[in-house]
Amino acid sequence: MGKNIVEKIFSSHLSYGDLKPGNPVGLSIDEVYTQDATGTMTWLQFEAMSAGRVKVPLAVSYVDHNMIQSNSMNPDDHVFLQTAAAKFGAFFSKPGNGICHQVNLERFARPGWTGLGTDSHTPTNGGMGMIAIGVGGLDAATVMAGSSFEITMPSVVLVNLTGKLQRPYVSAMDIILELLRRLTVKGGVGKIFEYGGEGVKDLTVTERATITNMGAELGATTSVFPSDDNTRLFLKAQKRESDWTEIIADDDAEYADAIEIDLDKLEPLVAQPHSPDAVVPAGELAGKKVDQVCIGSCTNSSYQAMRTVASLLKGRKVADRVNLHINPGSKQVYEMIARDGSLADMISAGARMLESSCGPCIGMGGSPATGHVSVRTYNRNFRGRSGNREAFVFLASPLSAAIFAVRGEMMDPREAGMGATVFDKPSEYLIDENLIIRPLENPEAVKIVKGPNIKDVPVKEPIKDEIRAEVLLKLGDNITTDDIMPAGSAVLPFRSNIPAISDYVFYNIDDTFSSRARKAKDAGGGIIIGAENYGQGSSREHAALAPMYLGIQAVIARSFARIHRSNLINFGILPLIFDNPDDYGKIGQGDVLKIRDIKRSFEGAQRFEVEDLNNNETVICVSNFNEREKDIISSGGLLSYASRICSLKEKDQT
């Protein structure tokens, strides 16, 4: 039997396990990269492990999220990250060099490689034919310290693309929005999407990266395209042709499922507030007024996308009612559009040019006004992520967004009567790596610099055999990590200061949560009740780390998003699932729960008795922890577990 692309890459990196869906497998990792919003804590955790230099072939530390320097906190973190990279053997991408996923695709990603990133959109690199997975920072730190990466083997789903996109008005963004329309934000949980079919040949590497980037919104583990001649030409244009290798699925490869998308029939699509899967044809929203348009981010800021937008804006003006923000994805893209005149066309049309950074996508500037409609080419439109919970954020392709900016309202872009040029992929990119700092060969003299906002990593005690705690919050479906730990310019600078950032846990849902949790901590801590898909969205481990600091002992839900479940385990919080989903309705906020015989319940069928002391009702919850996950929770989290393993290894060596 032949192999699909996922099986080929997994088998060539397999440390242990059997590549059957549902089995735990260990993978060797070629690259780990971090970004500053999550990277500060990752490198603090790596330092705490006393592991010396990084043990993976390639590590890169990026700065792209916390770029606003309104006080000393963000620049202090940047200095820490640069000195930590120099000390521990990582490349460092300076502020202004670009968004981690875009730069990594340009300069580091390789077909056939495995990579981890401390950002949920790490699968962007799957457009290169690479298995790239978003993880929490502590997972990344332990892999950099020399551990294999353990994952429950996902099922592999083929997305078969036929036909060709009707450019310029239908784009790669519309392909992934179509998948979200069909499958929803829960449709990819436990799956890897592998793209194939004749339609793949019509897509450039950067267009493929748009699709794999937003695979994260499906809840997928990752997404991957073949490495073919288009991949080779992209790497050749980046002066990295030696990194190319062909990776395609065998003709007789098998898949758990298959999805067909006819690109000929695809139409321009828009995701409505407040979820990426609330997708409708753009024409259904015709006439809806637009106040703000944001073009760029890690999803849609390639050179081709920027040139296409500039060609439409050339000689036109942004509507009076619209504010247009554009953030090119990398220094490479920014410099190229500056040299070819595209930047001048954008500025002349009325665009406000932003840094090559995440910017408005993560709530770092560019917030819409209250009640305003913002159309963005980004990947998420969760309520409040833009910096204003009272705004209405839509997602669309770059060309659609540009047309909306000029017209001041939404419409089917095919009916706008506005032409745009379809640019072929460049035969040569501008290569200038002056903002990438290479690792030092002699790091002994490097001193890691920590500003006053950088605090020690908190560590949880080993789990007790009984938890008795109050339900501090009961929540509904699809709670995001933005809901748990908000982003934005007020919160993100505290990423390396857990005591301070803990004040913002669930702040946009219940601004009394943190104070109530601190009071409950001395009385046994707290429990959170969730419904379906708890913890979807970003990989931010602070959504588990800060609740752990506040004394949260367990989260009970109908189901969990993959990365957040891992992060809860990594910080010693017990994630349990209602055996009977209807039992969710039996527990109320304020009830005191008792979970007893925890260590015994880890064994066998992993059934946990949860007694509600307010109504004398007992419900059964379950888990599916593997042996390593049991050990991690029992130890109080991955940092304690990893430190214990390292100590045992040192004893064996002596």
Ligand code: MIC
Given for the second form:
Amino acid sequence: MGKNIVEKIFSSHLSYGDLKPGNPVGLSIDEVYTQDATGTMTWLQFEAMSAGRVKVPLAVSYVDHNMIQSNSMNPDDHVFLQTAAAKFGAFFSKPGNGICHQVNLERFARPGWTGLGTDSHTPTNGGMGMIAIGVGGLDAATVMAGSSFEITMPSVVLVNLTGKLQRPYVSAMDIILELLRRLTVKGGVGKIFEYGGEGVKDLTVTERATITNMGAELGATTSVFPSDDNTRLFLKAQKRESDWTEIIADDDAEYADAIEIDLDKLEPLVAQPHSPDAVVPAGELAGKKVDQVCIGSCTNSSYQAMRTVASLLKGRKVADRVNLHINPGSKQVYEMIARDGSLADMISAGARMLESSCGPCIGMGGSPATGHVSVRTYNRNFRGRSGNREAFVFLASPLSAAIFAVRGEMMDPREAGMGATVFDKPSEYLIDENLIIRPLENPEAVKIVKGPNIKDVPVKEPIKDEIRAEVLLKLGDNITTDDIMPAGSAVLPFRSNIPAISDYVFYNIDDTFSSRARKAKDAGGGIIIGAENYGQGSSREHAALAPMYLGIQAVIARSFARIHRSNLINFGILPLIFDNPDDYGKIGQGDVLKIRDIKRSFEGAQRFEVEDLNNNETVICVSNFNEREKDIISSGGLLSYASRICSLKEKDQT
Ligand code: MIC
Ligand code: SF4
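Given the form predicted on its own, state the structure of the form predicted in complex with this ligand.
Following is the full complex, with the preceding chain placed first.
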């Protein structure tokens, strides 16, 4: 039987397990990368493991999120990251070099490789034919310390692209918005989307990367495109053709499921507030006034995207009511648009040019005004993520967004009567790696520098046999990690300081949460109740680490998002699932729950009796931990588990 692309890459990296969906499998990893907002914890954890230099072939530490330097905290983190990279053997991409996923695609990603990144949009690299997965920092640190990466084998779904995009008004962004419209933000849980069909040939590597990037919004483990001649030409233009290998699915490859998208029929789409799956045709929103437009982010900030936008803006002006922000994705892109004149066209049109960083995407500047409508080419429009809960964020393609910026309102871009140019992919990119610092050969003399805001990583004690704790919060479906642990310019600088960042847990939902949790901690801790897809969105482990610090013992939900579930386990918090989803209705906020015989339930059928002491109801909750996950939870989290494994290995060697 033939193999699909996922099976080919997984089997060439398999260290244990059998590639049947649902089985735990171990993979060897070629590259691990971190970004600053999750990276400080990752590198502190790596340091705590005393593992010496990184054991993976390539590690890269990027700085792209916490770029605003309004006090000592962010720049101190940058210095810590640069010195840690030098000490531990990672490349360091300096602030200004660009958004991790865009730079990684340009300079490091390789077809056929496996990669992990401490950011949920790591699957961007799937545009290069790489299996790239977003993980929590502690998982990344453990792999850099020499472990295989363990994952539950996802099922592989073929997305068959037929026809040809109606350029320039319909673009890669519309393909992924169409999938979100059909499948919703939980439609990809437990799946990898593999793209195939005639339509693939029509897409450049950076367009493919737009699609795999936003596959994260489907909840998918990752997404991947074939590595074909377009991939070779991209790598050649990046002066690294020797990194190319062809990776295509065998003709008789099998898939768990298949979806077809006819590109000929696709139309320009827009996601409405406050979820990336609230997708409608742009034409349905015609006449809706727009106050802000933001073009960029790891989803749509390539040279191709920027040139298309510039060609539309050339000779035109931004509408009086609109503020237009543009952040090119990397130094390479920025320098190229500066040299070819596109930057001048943007500035002349009235764009506010931002540095190459995440910027407004994560509320680091560029927040919209109260009640305002912001159209962004980004990937997430969760309420409050822009920095203003009373703003309305829509998501659209770069060209649609540029048209809205000029018109001051939404419309079907095909009816705007504005020409934009479709560019051939460049045959040569501008290569200058002066902002990428290579690992040092002799790192002995390097001293890791930690500013006063960088605090130790808290560690949890091993799990007790009984939990008796109050339900501190009961929530609905699709709670995001932005809801649990908000980002934005006020909170992000505390990413290296868990005691301080804990004050903000659930802050936008209930600003009394952290003080209530601190009180409950002394009385045995707290429990959170969620519904479907709890913890969707980012990979930030702070959404588990800070609740753990506040004494949260368990989260009970109808279902969990993959990365967040792993992060809860990694920090010793029990993620339990209602055996009967209707039992969600039996537990109320403020109730005190008792979970008994935890250790026995672990070892047995993983069924837990959860007694509600307020109404004397007992509900059954289940877990589906594999052996390693059980061990991690019992040890009090991955850090204690990994240290135990390291010391056992050392004993074996003596
Ligand atoms: C995001 O887009 O939400 C982030 C900020 O990039 C996160 C990582 C983080 O919280 O630091 C992600 O996507 O994983
Ligand atoms: Fe940065 Fe936004 Fe991409 Fe996250 S989604 S990595 S915040 S640009």
